[in-house]
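The form predicted on its own is given below as one chain in C-alpha cells.
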Amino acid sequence: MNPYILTILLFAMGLGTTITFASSHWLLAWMGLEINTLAILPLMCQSHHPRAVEATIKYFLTQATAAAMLLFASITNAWITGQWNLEFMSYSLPTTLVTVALALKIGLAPLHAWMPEVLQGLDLTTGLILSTWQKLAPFCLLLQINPSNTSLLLILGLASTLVGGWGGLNQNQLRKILAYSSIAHLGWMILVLQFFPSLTLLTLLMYFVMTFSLFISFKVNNSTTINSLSMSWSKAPIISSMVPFILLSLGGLPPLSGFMPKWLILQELTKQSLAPLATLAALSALLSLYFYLRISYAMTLTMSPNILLNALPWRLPSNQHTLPLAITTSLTICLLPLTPAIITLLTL
C-alpha cells in the first residue's frame, strides 16, 4: 500500500477513536465509531484475496448494524430524556440497546460469531489492530454510560468466556484461535465492568500488551497454522522459547501478569456475593488454557523434520523489527510483582 495512503488511514483511526474519547454527545461517538470502521476496511482488503474481501464485507456489515442500533439507541434516549449527553442514560431501553450494540462492535458473546470468520481472513498486522485498538472507542462508550442491567452485563460476560474457551479447543488455525482468546477476556472485562470499572480499563491494558506479543511473535515465525509452528525453532529460537511464557501468561497462570487482572477480577466478584460466577468464570479459564497449551507443546516440543534447510534460517540476520516485541514480552512475563501498586493506582 501506498505510506501515503497508509498514513492518512491510520490518522483516520486515530482521530475516529480520540473523537469518541473525547466525545460526550452521542452524534459525535457514534461519528467516531464510523470514522474508524470505515478507516480500517482499505487496510483488511489491501491484499485482494478473496478471503480478505469476504472478511472486510462481513466486518463492515456487522459494525454498520451496530452502528444503526446504537444511533437508535440514542435517538430513542434523546426522544424520552431531551438530552443528547452520554450521562443521561437512566431509561432501561436505550441503556440496553447501546450496551448491545456495543456488544456486536466489539464481539462479545452471543454475539461473536463474526469475529472468527473476520480475523482469520486478514493477515496478522491488521488483525491485531483489530483485536486492540478496534475495541478503544465502544469500551470507552461502555466505561462512560456504566450500564444499569446488571444480569444484562454479567450474562455477556459468562456467555463470552465460555464461549471463547469452548470455541478454541478444536482449531487448528492460530487466527481463530487469537479471535476467540479476545472473545474470552472481553468476557473478563465485561463481568466486572459495573463493578469495578477500573479494574476493567487494568485488564483491557494487559490484554492488549500480551496479545501484542503473540500476534507480533506469529508473525516474525510467519505461521498461521498450529502445524507450521513446528518449523519455528529454526526460524527464531529465542521467541520460541518465550512464546509459551506469553501463552500461559494469556491463559492467567502465576507467576505471570495475566495472573494479575483475573485474580482481581475473581476477588471483586466474590466481595459482589457472586461467588457461582466466579467459579464458573474461573473453570472457563482452563479451557482456554488447554489451547494456550496445545499451542506451546506445538512450537516448544515437536520439532520439525531437522534437514539441512530447516537449519540455515536462524544463522541469517532478520529484517524483522523486535524491539517492540522485547518490551511487551517482558511486560507480559513480569508485572506481577507490582500488583501492590496498580491497585493503589487503581484505588485512588
Second form
Amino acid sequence: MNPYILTILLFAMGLGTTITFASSHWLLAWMGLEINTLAILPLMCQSHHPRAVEATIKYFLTQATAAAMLLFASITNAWITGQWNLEFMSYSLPTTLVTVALALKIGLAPLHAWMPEVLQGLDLTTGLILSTWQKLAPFCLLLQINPSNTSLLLILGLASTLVGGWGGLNQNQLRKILAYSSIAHLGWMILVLQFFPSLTLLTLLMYFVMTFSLFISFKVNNSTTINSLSMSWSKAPIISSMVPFILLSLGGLPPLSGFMPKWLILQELTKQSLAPLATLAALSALLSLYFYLRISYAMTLTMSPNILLNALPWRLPSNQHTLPLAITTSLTICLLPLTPAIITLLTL
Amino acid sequence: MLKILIPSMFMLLTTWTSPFKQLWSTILMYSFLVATLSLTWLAMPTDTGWFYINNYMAYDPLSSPLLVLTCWLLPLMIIASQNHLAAEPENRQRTYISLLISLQIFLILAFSATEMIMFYVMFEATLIPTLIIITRWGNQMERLNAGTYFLFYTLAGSLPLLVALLIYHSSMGSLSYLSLTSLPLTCSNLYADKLWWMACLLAFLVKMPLYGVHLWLPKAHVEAPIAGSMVLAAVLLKLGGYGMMRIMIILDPLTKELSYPFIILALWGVIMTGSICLRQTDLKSLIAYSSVSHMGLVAAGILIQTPWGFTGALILMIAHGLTSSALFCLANTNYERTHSRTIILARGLQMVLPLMATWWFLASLANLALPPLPNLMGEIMIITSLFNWSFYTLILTGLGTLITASYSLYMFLLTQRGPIPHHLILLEPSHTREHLLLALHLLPLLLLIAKPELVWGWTA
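Following the display of the form predicted on its own, present the structure of the form predicted in complex with its partner chain.
Full complex below, order starting with the chain above.
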C-alpha cells in the first residue's frame, strides 16, 4: 500500500481510539468508534481478494450496527436523563443496550458469529490489529459505564468462554483458531468487569502481549494452517520451540504468565461467592487448551513425515523485525512472579 | 535450602554452556553433588516442627524424604537417558537435560512450599516439562494421546482445587501450612461444603491415581521415554500423595463420612489393577498398573487419617518410588536391546544376562513387599490401620497383597526364567552404566531397612 495512505489510515485508527479514550460525551465516543471502524476498512481489503472484501463488508456491517445501537442507546439515555455524560447512565434500558452494542463490537458470545469469518479473511498483521487495537476503545467504554444487570455480564462472559472453547475445536485454520481464542479471552475479561475493573484491564493487556507473540510467530513462519506449521522447525527452530510455551500461556497454565489473569479472576469471583461460575469458567478454559495443545503438537512436538532431510530450506537471515516478538515472548513466559507488582500498578 | 535450589537452577546454565564432549559427565557429577548435599535434609533436629524456614519454603519430616528422593532421582534419570539420546543432535540433548533439570526445580519448590497456592502453581508447573518429554521424546504414535490424557486428567482435577483453595483463602485469610493446623474451616453440613471437600481432594486423587480416574497413567508411563517414566513413577505420583496429606488438615470433620467411598474405591482398585497386571503383554504397562495398585493402598492409608496410616503411606511412597523407577529402568534395558515392550519377546534372560537377573530379582522382591524391605513396612502399617478402621478391609487388602505377589513373581519368572526365544541372536551384555543405575536405585532401599525413621514422617 502507498505509504502515505497507510500513514493516514494508521493515524486515523489511532485518532479514533484516542477520541474515544478522551471523551465524556456519548456523541464524541460514538464518533471515535466510527472513525476507528472506517479507518481499518481499507486496511482490511487492501489485497482485493474476494475473501478479504467479504470479510471487510461483514466487519463493516456488524460494527455499523453496533455503533448505531450505541447511538440509539445514548440518545435514549439523553431523552430520559437529559444529559450525555458517559458515566451517569443510571437507567437499565440504555445501559443494557450499550452493553449489548459493545459486546457486538468486540465479539462476545452470543454476538460472536462475525469474528471467525472476518479474521479468516484478513492477513495476519491486519488480523493482529483487529484482535488487539480494535478492542481498546470498546473496553474503555465498558470500563466506564455502571452495569445495570449483574447477570447480563456474567452470561456474556460465561457464554464467550464456552463458545470460544467449543468453536475452536474443529478448526485447522490458524486465524479462526485465533478468533475463537480471542472470544474466550474476552469472555474472561467480561466476567470480572463489574467486580474488579482493573483485572479486566490486566487481562486485556496480558492478552495483547500473548496474542501479539502468537500472531507474529505465525507471520514469521508465513503459515495460516496447522499443517503448514509443521515445517517451521526447519525455518526458525528457536521460534518453534518457544511457541508451545506461548500457546500454553494462552491456555492459562502455571507457571507461565497467562495463569496470572485467570488466577486473579478466579480469586475475585470466589470472593464474590460465585464459586460454581468460577469452576465452570475454569473448566471451559480446558476446551481452548485442547486446540492450543494440538497446534503445539503439530508445530514442535512432532516431526512431520514430509521432510526430505537432505533438502532442508536455506536458513537465510530474516529481515523480519523480530525484536518485538522477542520482548513479548519473554513477557508471555516469565511474567508470573511479578504478579503483586502488576496488581499494584493497575490498582493505583 | 537455597544451597540446593540455586545450584539446581544454575545446572540449567551449565547444560547450555558445557562443551559438548563433557556434557553428560559434567551434568552427572553436578547432579550427584546436589543429591549428596540434599541428604543433609534427612537429619532432622526436631521431630514434628518445621525447620530450615525462609519466607516461602520450609521442610518438615513429611517433605524432606520426598525432596531427597527428587534430588536423588535426577542423576539416575541422566544415567538412564544417556544411551537413547546419544543419537540426537547436540541442542536436543541439551534441551532434554534442561527439561529434566527444570522438572527438578519445580519439584523442589513444590515439596518445600509453605503456602498452598505456591504448591498449586508448582504442582501444575511440573506438568509442562513432563508433557514435553512424553510427547516429544516418546517413541510411539500413541504418545500424543498419552500427553493429552495426562494433561487434561490432571487439569480437570486441579482447576476445582484452585477454586477450593481460593474459597478457603477468602474465608480464612491465609493458606500457609504453618497456620493451617489452627484454622480449620467451620463446616455446616451443606451440600456445598461436601462439594468443596471433593474439589480439594480430586486433583490429588487423579494424580495418585485413584482407581476410577487412573486411565492417564498407563498411557503416560508407557509412552514416556525412560527418564519420563522414572520421574512420573517415582516422584510425580507422590506429589498427589503429599498434597493429600497436607490438605487433610483442613478437611476435618467432613472426611469421616465422605472418605468412605474413596477408601473402598482405592482398595478395589488395588485388586482390579493387580488382576489386570496378570494379563498384561506389555512390560511397561504391567509396571504402570502395579504403580496404580500400590498408590491405591497409599490413598487408602491417607484417607484413613491415623498416624500409622500416614506413616505407612509415606514409607510406601518412598519405597515404591525407588522400586518402580528401578523396574522401569530394567524394562528399559530390555527395550534398548529388543526395541519392543512385549514381554514374551524377551524371555529367559537369566541365561543371557545373568547379572541383570540379580537386579530383576531384587526389584521384583521389593515390588511384592518382601520383609524386611521398607515396602513391607509401609504396606503392613497401612493394612493394620485399615483393619483398625474396619475388619472387612482385610479381605480386600489381603487379596491385594496376594495378587501383588503373584504378578511380581509372574513378571520375574516370565522375563528371567524359562526358554530363551529363538529369534534373539545378539543381545548386548549389560553395561556397567545399567548396573550402576540399578544399584543406585536398590541400595538406598536396602539401606532404609536399617533406619526407616528417616522416611517415616512426623507421626510415628
